[in-house]
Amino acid sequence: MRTAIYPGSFDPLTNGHLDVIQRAARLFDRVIVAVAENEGKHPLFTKGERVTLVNKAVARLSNVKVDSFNGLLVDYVAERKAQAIVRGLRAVSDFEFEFQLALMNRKLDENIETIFMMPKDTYTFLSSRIVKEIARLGGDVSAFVPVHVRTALLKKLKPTS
């Protein structure tokens, strides 16, 4: 069975890493999605809610399952059996740092492949950070998120008074 990650902070989902997720799924036999524990970002949403969340959107992809994992990736991907890692890819700003990270990856355990994937093209501006920020500004953020995520991002900033 051929098995790929994707991994990320998922703060939150946007319609852009849900695309990558759909590509993944028709190339692989399963897929994880693997919920990254970084609270050097800062994130909105606990892991916890981002994995709920995830669910939710993925739910009717059969091959594709959602979990979370700390420490270093590749542990994780050599637990889960798994034979490659994708990653995202908006814009060659993004190369740099995930070509670095797929050596480094490749250096720690040559036997896992990184694939890097381009979403549509009209997802190639999204970020998690951009949509929180719109979110946060009041801005409507429904073409970039899961009704689901877009009312899970309302209710998380709005303004307690």
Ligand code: ADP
Given for the second form:
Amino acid sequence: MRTAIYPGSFDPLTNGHLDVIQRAARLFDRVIVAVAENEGKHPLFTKGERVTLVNKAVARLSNVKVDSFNGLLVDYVAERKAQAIVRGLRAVSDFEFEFQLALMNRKLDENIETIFMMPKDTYTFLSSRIVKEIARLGGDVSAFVPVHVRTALLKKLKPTS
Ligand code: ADP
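In place of the form predicted on its own, output the structure of the form predicted in complex with ligand ADP.
Below: every chain and molecule of the assembly, starting with the one above.
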């Protein structure tokens, strides 16, 4: 049983994340999308909300499960008896940080491999941060996120009067 963990903030999940999840699901027996608490990043959505949004998006992918974790990623990967960490690479700008992270994780646990997946080219410019910014400014994000994520964004950003 080959298991990969795809960790991230997913604040919120975008079509780019979904593209990486689908690619990983074809390579591994099981993929666990692991939503990180990441309090320090002051996420727009709570951890529970982020898990719910990912869950709905992957419901039809039978070998994909969603979970959340706190603490050190390598400890979580070992606990779930996974062999690999999946990360997405959009552009050269992602490379330096991701490379550093992968080598650090290998230092912490040499049994865990990091696999990088490149999304479909139309998603290479997508990030949760940009999607939130567009939504905040009243722009249409329907090409960038699943419908239920767009609905959740509109609800979350609705001005309270
Ligand atoms: P983190 O806070 O861990 O960077 P993110 O949710 O922003 O969490 O991203 C999780 C992973 O998904 C990272 O490896 C990131 O590079 C990747 N990723 C984010 N957006 C995209 C995208 N549009 N295409 C491919 N990979 C992506």
